[in-house]
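This document starts with one chain, in the form predicted on its own, laid out as structure tokens.
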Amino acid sequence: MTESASKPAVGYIGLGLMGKPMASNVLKAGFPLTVFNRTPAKTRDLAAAGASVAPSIAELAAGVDVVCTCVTGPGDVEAVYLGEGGVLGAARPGALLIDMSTIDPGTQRRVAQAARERGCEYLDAPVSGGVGGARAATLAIMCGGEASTFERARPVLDAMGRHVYHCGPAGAGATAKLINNLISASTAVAVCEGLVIGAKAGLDLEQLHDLLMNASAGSKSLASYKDSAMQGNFEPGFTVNNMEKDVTLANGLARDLGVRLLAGAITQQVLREAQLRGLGEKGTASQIIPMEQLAGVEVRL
């Protein structure tokens, strides 16, 4: 028996900046792979590497053992799973469904319940690590669902990530991911402000970045700015639009739980300002541009 014949057939829906390299790693790990994307051109590289291309979501779901999805927002997840021609209308009873999108836990719980009623297992499994982590299969993956479902999904998840966590029942993975992005995005706002102050004060920015990385201000957010904003590189690994969506969802979750957010509210407004300046499809580091313009400086090496 070949390696691929001994592994479950996997379908992957959503081949964006993250989904495409994640699907590629599933294929490289020896899983028979079928893909679907609304823009067919995004399937070509995977087809050339040996993946099958499904003509519709329903046909993909009907033909595989495991369905993975990575789409943008709550409405997209509901449409993919619950909409006409969606996954749950076609998936085999007993299929394993893994949604890797970053959305709210309430939507994840509703879809999980619908999956159970269909006789399928469901896991919310959002990821962190950016496009680089998706390509290198080093993502952190945060999962919500039954422990047995998590264990069943583990071989597929291990093909895409290095740090895989079972966070609790349905929705727990989504909750953990929103917390992660809230902290990451809020830290990035402070990084932007600090670097703009340094530029305005005339400090050596390369030295400033180095000393901050070796002091208590050091963070992954700060580290990333040396190759992005400080080089004038605002190409997206993760867009302002997506981060604004995630922070808005985190603020909504906090409101639902009765938790006061101050940094989260300010962070959402900073990202919204960047959107209003036409930077929504740029990388998240571009949120520094309105700050630079107000201060009359640029944070560049």
The other form holds:
There are 2 protein chains.
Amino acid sequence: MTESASKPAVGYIGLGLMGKPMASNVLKAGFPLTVFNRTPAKTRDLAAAGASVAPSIAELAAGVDVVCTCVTGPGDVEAVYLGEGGVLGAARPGALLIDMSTIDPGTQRRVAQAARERGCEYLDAPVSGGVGGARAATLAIMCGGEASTFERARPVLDAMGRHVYHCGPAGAGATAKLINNLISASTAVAVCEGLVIGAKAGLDLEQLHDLLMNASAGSKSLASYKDSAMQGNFEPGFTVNNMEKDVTLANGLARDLGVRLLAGAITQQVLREAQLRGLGEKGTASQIIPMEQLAGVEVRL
Amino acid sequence: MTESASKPAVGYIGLGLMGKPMASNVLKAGFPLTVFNRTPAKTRDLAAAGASVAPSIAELAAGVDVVCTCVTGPGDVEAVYLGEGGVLGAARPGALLIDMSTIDPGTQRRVAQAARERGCEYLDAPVSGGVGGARAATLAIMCGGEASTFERARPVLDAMGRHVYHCGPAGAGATAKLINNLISASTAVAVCEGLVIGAKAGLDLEQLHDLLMNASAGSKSLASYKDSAMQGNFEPGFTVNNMEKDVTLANGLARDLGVRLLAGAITQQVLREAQLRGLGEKGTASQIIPMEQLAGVEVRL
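May I ask for the structure of the form predicted in complex with another copy of the chain now, the form predicted on its own having been displayed?
To see the whole picture, the full complex is given below, headed by that same chain.
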């Protein structure tokens, strides 16, 4: 109790696949925690573990020193911060606001500016590492904002992640995260194409995976396929819909910056194909299913 | 000397960037070594280290128990084995023939069949790990052929690599290797696109690289860019021309097997673009240069 008393009160908004285990780690680290989720049922486990449940975003924001948010797209972030009954209308003066959603840097810069005008400190702080990393508090966290804001946020971020970076001013965390997801998604398409060839050629897939990991094809994407597609496990993890959103945002960022993407364009279409096949709410590894069907083979151990 | 006397005599044909350090490791492991190279100057260092130099492929093949070859394309392998004055016309009955070139499985199966008809044992055994892995004897080696042939070859292969796999019958090593290079080349294109966005967005590139390695974008391709493109170092390593050859072979293999490649097609064109810009004999990382020029930025630490 003494420890908790010395820590700032944290509010967490958005208890999805990622947000819920992240909020849980904030609570475990000894921060007094209040949570809010649009679907109230998702607050139940955290309430049982000792978190308070706020009836609205505004009531949460009014009662804490630090607000963390983890929602889906740019529109969600704008609604949660700028919308009626949103965080900025209710936050305490000087509150620290940390958005951990993966969205575009342009929107992050707009929300950061609005937060500044309300006398709040704001950080874009998207994460990488999936549900496993969220549970184990081993996430990479990429932050954009003032250096002093980053330092203030550090203890809360350290409760959720292992590799915590200050990437630069507002939007820099979002930029780094979109680059990460673009590379990771394009790498995964390359992995799928290679594995489908291996299956069609009749290679021993367990050996092939081991061999590729020990050769120049090795990657975290490849590693992850051993536990997902190769086991017939297409549960999210991270959904095709979310990855398609991120790759689309990355393609938009590249366009804004004057960078041509070829692999990025293909990756977007592969994810779109999976969506159009009804796989949007499955894990990203399910993008291999249309490739398998076309080749008439399954990449399974 | 006693140790050498108990080991089979090995001949090594093709002392290029990869072949020379691999042959050197065979010699260091105590195998009596004879070498041949089209450009005789490349035999000099090995001769100084104790290898014999054969004046022709046929004379090399007639004098050893094990022939290793490491040349470039399918036509080179056919010429070295099947051509006039080639290995198969001169090899001892029962000789063990190991081709370590990266070519298509179809050609490997044809050469293996011709070797069988001549009473020789044949293995396709391409490698992954680059010049660094060749020097350090840490290569991954992927073998196709009879299990008994693989076991016989094992001591020689262990002298050159750390991860030695028997992938299946004739051609299986070639198949696994083309899959590896396809995935690795496509991953590298993804890496380049992401790094160019990061440079154009003005991110700290050293931090970005570290962050991506610790996040889901991490891969051996990404790791390698820190020592190549990000240092302005475009020396091979592995050339654009060789990678374009391998990706083209992988696209052909996929076509033969009935597998559609999208990332593979893009990757082939990115490598073609680098060739058309005069970068064919540079290292594969130089494929980033046309992307940099188009974006008006350089990805350098």
